[in-house]
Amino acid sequence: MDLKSFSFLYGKVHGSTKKEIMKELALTEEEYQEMEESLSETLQQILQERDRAKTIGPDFVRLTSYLYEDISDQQKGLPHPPAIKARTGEKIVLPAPDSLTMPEITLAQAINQRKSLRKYSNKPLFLQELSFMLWATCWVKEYHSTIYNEFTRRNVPSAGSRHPMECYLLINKVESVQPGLYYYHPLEHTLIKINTTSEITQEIYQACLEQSMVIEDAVTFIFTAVPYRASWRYQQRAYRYLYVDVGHIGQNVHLAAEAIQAGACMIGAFVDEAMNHCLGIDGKEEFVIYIAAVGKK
């Protein structure tokens, strides 16, 4: 969904006339009248669910608790999903992490200096810097694939080693890469492009609720979720999991940026349908669930 559909549906969904919302997104009224026509469904669908949004906190709680659970598709035989995205596209290479030099700086140095950071100099990240951060927060050192199982070790814990993240990355000043959107391959430990228009640079600023933190910036990190990864062997607990794994990574974003002079700010508002409509994913079985803007000090 793009950000004029969700636009759209929030004001319906929030009360403005047809008047405001024509003219909050400059519509004409046959714009409008499609619109409304192309999106009636979605709307009638978030107004019977919206009283069940109100519980669904404490509801997903409860219900992800043991006492719920019934026998995983790992445990039925099922076919396990791909620990890795398959991808293909045009690649730059990035330093190899056996190659790099780790910068000298203590744990409890790195621990006690972090805070957000939200304003960054226009110095931009070497390639060997970006390789670092993404050596501690992506990479994937070991991976395992039989019939039965595929998983990965990385840098950063994740329940059962599922690691149920993929990231891409937004760059606006890395040395030697051009601006725009890219995937990070965690095995080949490479970037793969996938848009490098000045548009998409402007979408996800739009989509972030124009936080200037994720255009000027050096690299804004974007993790998407790819749940059945875990839930094959979770069930629906695995929701819980999402998030407390790509808390570690967030973590490790944080404390790999101060080892490089740079500073970090994480990001959870943003419109979801927007972001996922920006990377091209559809929300469900793949969809963004956090954001991290990345700069030198």
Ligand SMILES: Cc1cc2nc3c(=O)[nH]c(=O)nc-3n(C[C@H](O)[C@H](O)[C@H](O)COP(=O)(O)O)c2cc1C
Second form
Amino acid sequence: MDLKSFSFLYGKVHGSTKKEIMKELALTEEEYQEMEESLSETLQQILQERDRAKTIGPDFVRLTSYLYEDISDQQKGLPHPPAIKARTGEKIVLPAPDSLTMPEITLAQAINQRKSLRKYSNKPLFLQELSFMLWATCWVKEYHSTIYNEFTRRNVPSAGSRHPMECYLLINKVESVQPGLYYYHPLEHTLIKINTTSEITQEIYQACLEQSMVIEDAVTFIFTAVPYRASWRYQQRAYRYLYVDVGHIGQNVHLAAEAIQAGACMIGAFVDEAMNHCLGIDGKEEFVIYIAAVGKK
Ligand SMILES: Cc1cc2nc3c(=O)[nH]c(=O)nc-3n(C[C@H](O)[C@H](O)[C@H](O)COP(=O)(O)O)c2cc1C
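Having seen the form predicted alone, please provide the structure of the form predicted in complex with this ligand.
First the chain shown before, then all remaining chains and molecules of the complex.
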């Protein structure tokens, strides 16, 4: 769903008048009618589920207790999901992790000086530095594949080593890389070009509620979750682990940023539907879970 449709529905659900919505979204009468018609089913669904949404938090915790557990797809012998989402396209090879000069900073220093940074200098990130950030957060150090299972080991922990996250990058200022949206292939350690039009940066900025970090930083990390990679083993409880897993990645974003004289700010405030739309993902089998802006001090 694009941001316009989201805003239309938001207005409807929160009691805005037709006039207000038309003004806010600069819609003609005809456009308003068209949107009302095409979004009517979604609107009905939201209105029906509003009461359920009021208690979903405690219900989620309660109903993902082991008391409610069933037989998992893994136990049923269903095929294992792939450990990495295969993306193809034009590639940029990053400096290999074993060729990186590791920054000289103590762990205590990195932890102590970490704080959210929302203003950045104009300095770009070197490709080596981006490679280091990806090594610290997403890079696959071991890949295991059998007929029964496929899993990876990385520099962050993950429940059952399922590693259900994928990483996309909105590049603004990285040495020798054209600005735009890329997918990080964690096994190949390459960037795969998705969209290098200037509109994509603007769309992601708007989907991040116009938080200026997203356009003023050097690179924005966009982490998505592929839940079935974890729920194949952990059923609904897997959804708890998604958020815990990505928190580990987020902390390594912060610490690795400190090591390269950069800073980071995590972003949880974004329009889910619009961010998923920007990445071309469906919001169910894969959805944006966490975002991190990173730029030089
Ligand atoms: C889950 C999560 C979501 C966050 N979302 C945002 C955000 O959308 N925008 C923002 O400016 N900061 C965001 N932050 C950063 C927090 O505001 C920040 O960590 C907090 O104020 C503590 O400051 P410190 O990180 O400098 O210690 C987020 C942090 C976390 C952990």
